[in-house]
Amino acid sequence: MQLIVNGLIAGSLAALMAGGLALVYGVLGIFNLALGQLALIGGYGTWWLHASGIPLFPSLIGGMAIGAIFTWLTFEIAVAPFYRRDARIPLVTTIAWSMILDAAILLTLEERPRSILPGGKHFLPFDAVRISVEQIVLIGCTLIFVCVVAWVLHSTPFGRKIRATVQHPDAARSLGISSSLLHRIVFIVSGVLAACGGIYIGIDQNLTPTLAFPVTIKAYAALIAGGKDNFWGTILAAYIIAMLEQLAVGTPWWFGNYVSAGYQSIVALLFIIVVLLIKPTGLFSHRARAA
């Protein structure tokens, strides 16, 4: 039971990151490899505001706003000048931008771990399961946030404009729909989701500058395995990968021995390879919709 709970906790973080990636790829058709750094910026922004004496809830809103601002800068600097020429160029430019952000974060905040709630968690009195009130809130907020984004995308006039821009950009433009504005909005929303992921890390664990790459890789594993054209498939794949990671290190394999937690990160990569061998388009891909 504890492994399932741990999988839900880790999967909720991966779902936030992967959901942002799925939005950007589904609408713009590009990969943003600076998403992990944007997550850290949102988390560090919340930590800085809360450490400065601002109450937690305003600090959370401020952290998401800081993440949104840096996401907008990322789009204007590393994406907007290039993605209409070739969708592969932002793959390189966002890598370069991520390295710049890595250096800035390390130079500004050093390698010392930071926690948004340094006082410790409030664990519930369960004998078989160890889970805190904060973790339950994080899991619930993640599911609500992802559902709201999906609802806006699939059940609102704004979402229909986005899908129209994706499927028939020329026709959408003739109807007065600004594709460039929609692209910016979707990109910024993906950054807000990433910032929520950074806040998640800062509350549940500790923020360190080295976390950007691992969380990005796990999110991309979910995106590819779930099907790049399927938002809910990506979210489900994020939880599947997290569960497999917990089972890999939490289950005795041979003669009662456990796999070291240091090998946990390779589960996502192995999962991608297996899925692509079985179904190259992803487990839940479909061709009926592009967003």
Given for the second form:
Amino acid sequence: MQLIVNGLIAGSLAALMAGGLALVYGVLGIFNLALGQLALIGGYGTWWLHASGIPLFPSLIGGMAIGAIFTWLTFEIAVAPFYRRDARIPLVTTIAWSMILDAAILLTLEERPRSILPGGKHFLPFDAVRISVEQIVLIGCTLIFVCVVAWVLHSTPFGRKIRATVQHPDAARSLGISSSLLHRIVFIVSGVLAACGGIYIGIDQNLTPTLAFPVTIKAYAALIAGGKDNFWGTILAAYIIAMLEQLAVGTPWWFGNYVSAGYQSIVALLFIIVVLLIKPTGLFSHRARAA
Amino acid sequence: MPRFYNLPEMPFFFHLITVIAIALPAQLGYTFVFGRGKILHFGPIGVSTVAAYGTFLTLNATGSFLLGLCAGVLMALAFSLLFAWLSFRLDSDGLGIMSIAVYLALFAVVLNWTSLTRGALGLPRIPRVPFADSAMSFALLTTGACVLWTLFFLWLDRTKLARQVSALAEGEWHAKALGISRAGAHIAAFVILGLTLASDNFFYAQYYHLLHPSDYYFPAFVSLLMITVAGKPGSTPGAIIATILLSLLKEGLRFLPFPSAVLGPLRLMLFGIILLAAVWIQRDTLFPKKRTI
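Now show me the form predicted in complex with the partner chain, since the one above was the form predicted on its own.
All chains and molecules follow, beginning with the one already shown.
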């Protein structure tokens, strides 16, 4: 039971990040490798505001706003000048941008771990599982965020514009839909989701500059395993990978011995390799239509 | 002995020569794979890691440099083939992400298998090959190896394989229609890169007498990527010039009057800016559009 709860906690973080990635990949067809750094900026922004004496809720909004501003900067500097030339270029430029952001975080905030709520968590008095109020709120908020994004995408005029741009950018443009503006908005939404992920880390664990890359790669693992064109598939894959990671290190495998927690990150990789062997396009990818 | 051997700057000069000579072969290998082949292989440092640990764990166990080198080469080849297989199963950008994931997984194994690798402590007291113990002889040895690799890549640029790799990068389906085997060309490219990485890592830890995991952090890959892009993607002479200039810059930065806690991030930021600027300048040639008649 505890493993499932741990999987839900870790899966929610991965889902938050991977949902944004799926959105960006679906609409713009690009990968953003600075996503982990944007998550950290959102988390550190919230930590800084809260540590400066601002109450928690405005700090959370402020953290997301800081994340949104940096995501917009990321788009303008590392994506917009390149992605129409070739969708692969942002993969390289966002690596460069992630290095710049990493360096800026290291120079301004150092490597010390920071927690948004340093006073400790409020654990619920259950015997079977150990879970805090904060963790339940975070899991709930993640589900709400992801559902809101999916609702906007599938049931609003704005979502229809996005889907029209994905299906036929030129036709959408001829109908008066500004694809450039839509691309910016979608990219910034993914950054805000990532910033929420950073806030999640800052509340549930500690923020450290070294977290950025593993977090990004885990989210991408979910994207690839779930099927890059499937939003819900990506979310589901994020939870599956997180569950597998928890099971891998929380279950005695041989003669009561456990796998070291350090090997946890390898589970996601092995999972993807198995998925690729069985279905190279991802577990939940749509069947491509052919003429 | 000629007078210049007595100059106090000479050890640093040999250091520069050695650093460039060690870095260049892998740089040329990566230029071939990423620059010429446009293969988004972002895991070469993973191959470096396993090659280096394979080499020096075998060396420590057997005392034989030859066996160590063979083990390193075998490890590099095995993981290069794994990356090549991934490149067949994934589209281009998916490979970029997955190769980073494989690298992180390999790195996690190195850090956590402490009974074998000593984890974050690394492997100290790595000996140098007996005939190259001094700074000058080691510089000569690495320069010799580097010259051989450079000649090999200059020759490779004019071979059928290079043309096939370029053709696949420009238009895979068209190249296949002309009878070019993607599997064959890409496996060859990955294997060549793997061999250069094994060669580099055979010398690198010997030079510093230490094999440390911090040398295999992700910025090491960014340096590789930066030089490939800055030296004009796919150009061997460009990669040579960029390696020399950027290695000099990297080594020169250590003389800035900043503490290491500041110097590290500054270097990271500078390299990020150089990479971004290099992509900006090369944005039309990095992934060129298909030619049309």
